[in-house]
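Read the single chain below, which is given as structure tokens and is the form predicted on its own.
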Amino acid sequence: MGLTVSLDMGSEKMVMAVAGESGGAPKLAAIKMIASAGMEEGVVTDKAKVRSYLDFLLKEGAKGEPVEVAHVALSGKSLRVTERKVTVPVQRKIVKESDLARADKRCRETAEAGENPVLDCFPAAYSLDGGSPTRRPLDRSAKELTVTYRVYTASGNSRQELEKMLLDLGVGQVRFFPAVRAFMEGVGVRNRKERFALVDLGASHTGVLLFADSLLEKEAILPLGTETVDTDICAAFKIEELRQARKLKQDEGSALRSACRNEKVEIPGLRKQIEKRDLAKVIQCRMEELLEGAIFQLQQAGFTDPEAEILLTGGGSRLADTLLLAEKLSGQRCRYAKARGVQAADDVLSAPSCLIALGLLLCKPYEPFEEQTGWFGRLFR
């Protein structure tokens, strides 16, 4: 058996995780991250550049070992999300796992009749006999079960282009999943009953996910990301190159001005110094805007409990004091998301930039539910 690799391909970076066979939870063999170009909002804009990055990551991560399968996250404009309702009869008048599985199968069958390939379907709400929505239908009596799904389909040509690149580079099989599936697997949504939120601070967007009782209750993608901080720094301190502003932000920046000491810092590549608190003031203004947008989305869904938890992830959340600012604005507990279910060092599991790649290692292809027939099937159904 060969290796399994996973790919998180963002606008500014690519992350590849490599796992070998372990007989249980995936065992991380390597994780590689590089700055990248050629992808914008999930769409391939420069095939040559993307292929060269993939080639580099495969050579560095797999070290010549055969790669059996690659799991790739799709997001942004490479995805189309729709809502679909499916109603199925409850076979034994008490809702069981088999009823949920039949609803899943019917949802996929009807969705696959469309033009674009179906990547995944997530239940967002259940209702019994046309009544009010419920998050816990199992073992309740009903004649009919209605499930509201969020259906994710591939959009555009990026999926085919990425698949061809990876197959040409020697990967045995390529599977695609929406990024939200990687988040759900990474933080172990199935094992968490409490209501909690995940905020993904990406370069070009801010993702907001709300979970409750293993369900994806809300998903919102806000069109601003932390790359706007870099442009703000350029404008404020008359820096011409974004890479200089980005390095200044990463090396000396803070999301909270009050947490900074009064000292001067040097702009990379320029013989110019600025006050660290002035830098933090510029950064804080934009980070407040991004976080307040995410928090507003959560408050709209009634997520206001001060004991409820907000998990931060994404490369933008690595900025110093982002957790403190998020707690100050939300009044709720905030911490970095930590990947579960993968055998790896603790610092890797807690790294905000690695969550999607690690979660992808846990993703599995959909297996359709097979209805048992005959007297044997009826007896044990």
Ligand SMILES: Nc1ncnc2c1ncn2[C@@H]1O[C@H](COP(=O)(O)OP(=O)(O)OP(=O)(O)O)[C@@H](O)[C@H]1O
Given for the second form:
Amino acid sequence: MGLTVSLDMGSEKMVMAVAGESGGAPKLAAIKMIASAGMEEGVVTDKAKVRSYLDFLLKEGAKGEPVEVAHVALSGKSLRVTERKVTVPVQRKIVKESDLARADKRCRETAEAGENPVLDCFPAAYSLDGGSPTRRPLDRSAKELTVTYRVYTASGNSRQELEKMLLDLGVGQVRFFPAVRAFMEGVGVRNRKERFALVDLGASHTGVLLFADSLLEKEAILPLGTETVDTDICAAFKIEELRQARKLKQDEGSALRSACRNEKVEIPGLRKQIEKRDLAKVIQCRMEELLEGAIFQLQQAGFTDPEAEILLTGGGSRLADTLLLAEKLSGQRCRYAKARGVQAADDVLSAPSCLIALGLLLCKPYEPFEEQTGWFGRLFR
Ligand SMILES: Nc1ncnc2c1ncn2[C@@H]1O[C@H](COP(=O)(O)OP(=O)(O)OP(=O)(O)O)[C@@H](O)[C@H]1O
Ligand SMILES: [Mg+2]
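For comparison with the form predicted on its own, kindly provide the form predicted together with the named molecule.
Every component of the complex follows; first up is the chain already shown.
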């Protein structure tokens, strides 16, 4: 069997994970990350550049072995999200998995009748006989089950363009998933009943996901990310090049001024020193704005329990003291998200920049529910 590769194409970096299978779970063979260009807000803007990066990643990651399938995350403007309600009769008057599967199938079929290809459908809430929404419909009695779905479809040409590039580069098959599915698989949402949040601090956006009872309860994408910290540093310390500010942030920055010692640090490439606490003050202002935006979204959904957990991910969360600042602002427990279900070294599973690529390895194509017929099938439905 050939390799599976996965691809997360962010606005600042591209990550490719390469895996074979061992004992039913993907076993990571390599993970490669490069600075990206040619993509903006999830859309391919420079085909030649993107193709050359994909070529490089495939050569470096797969080392000439055949790649059977590539799992690619779509996000930003290459995705469209809509809500759809589906009602199905409950066949044995007690809601069973088969009723949920039948509703999934109906949702897919009706969504696929639209013009854009369907990538995924997630149930967000259920209601029984037109009653109030519930997240736990199983084993309850009802005549009718209504499911509210979030339906993700591909938008624009990026999906076809990426598919063509990967097939041309020798990949056997390409499957697309919304980035949120990769997060869900990565942190193992289907096996987690508790209510918890995931905040993705990306370069150009901040993603806020709230889960409860193994469902995606809320998703908000805020159009501001940690690259804004770099522009702030440039303006505050009269630095001309963004890459110098980024390096200063990554090497010496902190999200919490009070956690810094009073010492001087040098601006990379310039013979100029600044106070570390002054740097942290500039960074903290922007990080507070980003994190407060995310926390506000969670609080709007009533997610305020001090025992509930906020998981941080995305490259921006690697900034020193970000967890401390997030805890201070939210009053909740914050820690880094760690990927589950992939066989890999602990430091890779915990790496904030790798979660989407690892989660993608676990994504599976949709398999339509097959109605069981005959007395045996009806008995065990
Ligand atoms: N060690 C580090 N310390 C501080 N910040 C870091 C570190 N490493 C990366 N970053 C920051 O993380 C951000 C990039 O995060 P990430 O790689 O998740 O973005 P992306 O997925 O390319 O972007 P997006 O998801 O918004 O399209 C940049 O602002 C970068 O400067
Ligand atoms: Mg990202």
